[in-house]
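Just the one chain here, laid out as structure tokens, in the form predicted alone.
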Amino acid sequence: MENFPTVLAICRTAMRSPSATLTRNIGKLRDALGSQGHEDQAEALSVVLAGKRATDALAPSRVVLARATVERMTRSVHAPVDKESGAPLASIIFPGDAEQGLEPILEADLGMAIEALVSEWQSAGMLLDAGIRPPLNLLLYGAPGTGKTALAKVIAAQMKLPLVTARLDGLISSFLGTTARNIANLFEFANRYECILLLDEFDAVAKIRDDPHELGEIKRVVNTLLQCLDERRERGFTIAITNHEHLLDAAIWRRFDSRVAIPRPGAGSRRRMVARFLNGVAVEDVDIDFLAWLTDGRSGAEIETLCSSIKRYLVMNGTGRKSLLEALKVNLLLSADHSDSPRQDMFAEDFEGLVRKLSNDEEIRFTQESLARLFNTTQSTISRWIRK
């Protein structure tokens, strides 16, 4: 059956409350995948149908993956670190350590299929139980700024393990051999513990292996790291993030069982973002409306930089409807990426042209009303330039 383990992952999640249509359906679909050779897959559901006392304990607070042996990480446990300069290769960050409230606004969809995943690395030691191996890493790409990097922390600490950070441009050594050495090192490292090994900045090592531009040494490192990824696929769960999806080799790509695209946010996801970023000014709804609406285009971070940068202005010089807007002018003129953005630039130069802009916007909806608030103008104004 053709994504089991997200159809497996569902139904464990929803026995947790069980009820006798639910477990009437899912012994249907367990006879059927039976009766049609997928003998792995019902013995999977069986075990899910055992009960609650069943569930409970293939799923205990810590995950363990029953074909793999490995410690318990503590406190007491240092990263490996280069033997040339003696800089630590990665940085681990313990389950509770993590700043709080900082998650990644995810798109409905992403957001789905994330939890999804987490799931089935949750459940990754029943499902080898069953015969089935589950899909132990991850590649997260997309544009700087959109989360990728929060999105691994947020895993982590749903999974309870520690997080084992590497930025891989951090291995990258001048003496020939020390890079492959480097991310051998913190492979065997990552293997020994429970943890989840994040590889930031990915495609500083995992490069094409042909690029005309690279030396022959870059061969010997994705080689290296190729083996690694292998025999890390046995063992235990690993993420990686990289802004230039399109540098990786294809032998590189290829060994991640799932790959994500993080876009940049939609509509909704902006608002979101606005509202969260200007928590503790005083905003209405028009004000969130009208950035989800300038932001279009804009990453998380950027997102974040310019919500900031109003806060430090209405703080400074008081809040009122005045003063978003010009804060927001200061902004535009400290800003030097500001032409990226038309929507930025139709802000700074014609108000009626925005207003007209913005009425007949069909992703966020603007009233005569609501734009007559927003300008600090009269709703007859708002009608005379919409009518131009």
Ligand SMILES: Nc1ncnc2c1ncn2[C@@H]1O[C@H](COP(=O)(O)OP(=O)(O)O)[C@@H](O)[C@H]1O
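Residue numbers count along the first chain shown, from 1. Every value quoted in this text rests on a predicted model; they were computed, and no experiment measured them. Only the largest set of C-alpha atoms that superpose within 1.5 Å between the two forms is called the rigid core. What changes on going to the form predicted in complex with the ligand:
- Core-superposed comparison between these two forms: the Cα of Q368 travels less than 2 Å.
- Relative to the superposed rigid core, K28 undergoes a CA displacement of at least 2 Å between these two forms.
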Second form
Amino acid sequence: MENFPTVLAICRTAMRSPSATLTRNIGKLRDALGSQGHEDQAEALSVVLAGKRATDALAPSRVVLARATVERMTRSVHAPVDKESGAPLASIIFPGDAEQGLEPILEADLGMAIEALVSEWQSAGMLLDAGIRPPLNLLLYGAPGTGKTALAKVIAAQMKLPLVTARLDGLISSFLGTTARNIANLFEFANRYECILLLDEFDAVAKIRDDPHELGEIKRVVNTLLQCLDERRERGFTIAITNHEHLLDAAIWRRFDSRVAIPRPGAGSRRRMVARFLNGVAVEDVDIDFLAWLTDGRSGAEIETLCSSIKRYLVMNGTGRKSLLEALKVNLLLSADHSDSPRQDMFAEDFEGLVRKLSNDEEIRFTQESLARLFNTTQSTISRWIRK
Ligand SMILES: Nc1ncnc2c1ncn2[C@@H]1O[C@H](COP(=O)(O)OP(=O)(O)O)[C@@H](O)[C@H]1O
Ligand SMILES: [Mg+2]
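Okay, that one was the form predicted alone. Can I see the form predicted in complex with the ligand too?
Entire complex below, previous chain first.
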């Protein structure tokens, strides 16, 4: 039969709301094709008739990506609200909004993996047509401040889709009874529009699970969440983020096709971050190398905070060679907790010890000349310190 693929697509779409007449007519068509010797076409129609499950897997129109079932989100669309408090259950960022922010700096292989995932998502419609179900959800986990939320925003920008961000701790209302309804409403909203659903602070559900007074209710919340995630898996893109992946329910964890750990930045990434965050102030390569070395174990957000404080100091106190070291000292004195940053601690002690450490460090390999530059002294002083 000529144009059979088009006819098949129409049948599949129509079968999303099947009626007796429709089924009868598709049945007739199948029998006619069968008797004319088009066995495989008759077979394809049988699959369509065989029921919802089979058609779900076959029909691209079930998925987000089908324009027919999903509406485009405009700025006049508002997120659903909590019925008790009236607070919106989500915030929406549209492509091109200023909030979208810069692309986070990631380790090279991780950046590549994310790129691959985004291009799969971009081709999701095509993959579905070919009978391949692409993973439509992603779980990002790792320490706070490593750029997970920033990454979700960038993915949405690359996909040119609005980002519907719900913080689960916001969804869990003080009236616990309404939490399951809030979750269901939010997913229903996201499923209706072309968008990426971002579930930030995703572990919030897990945290309340331990409250013995609320056991029945929590079970209901977790079940609703599981059900919503399952349903959405076939329909739209979801990114969930947690800083406490070990708190997540095993069943929830399994719902995600891609689970990606976002680590604290390595030496190369820290260098790029420092260069980005100090952009606009006169610092030298040696300063950037040193700051990247010093911030080992720090998250991107912490490096950004440190750099902002340095920037402020330099703007107010001039950018002479001495100022950078002073700026660092001031920052150290003003920020309380460096317990997990041994290198920054070392900086608080004497410079001579630090110079010795730097001159021996495999990772950084500073020459005596750059050390002299960094510590604003002569090479002979540096070499005396090292020999001590
Ligand atoms: N890998 C990174 N590259 C560049 N900037 C980063 C990175 N990680 C964190 N930042 C900075 O810190 C800010 C907060 O990071 P965020 O995405 O909220 O972290 P998380 O969601 O992992 O807690 C970001 O907006 C960005 O300015
Ligand atoms: Mg975050």
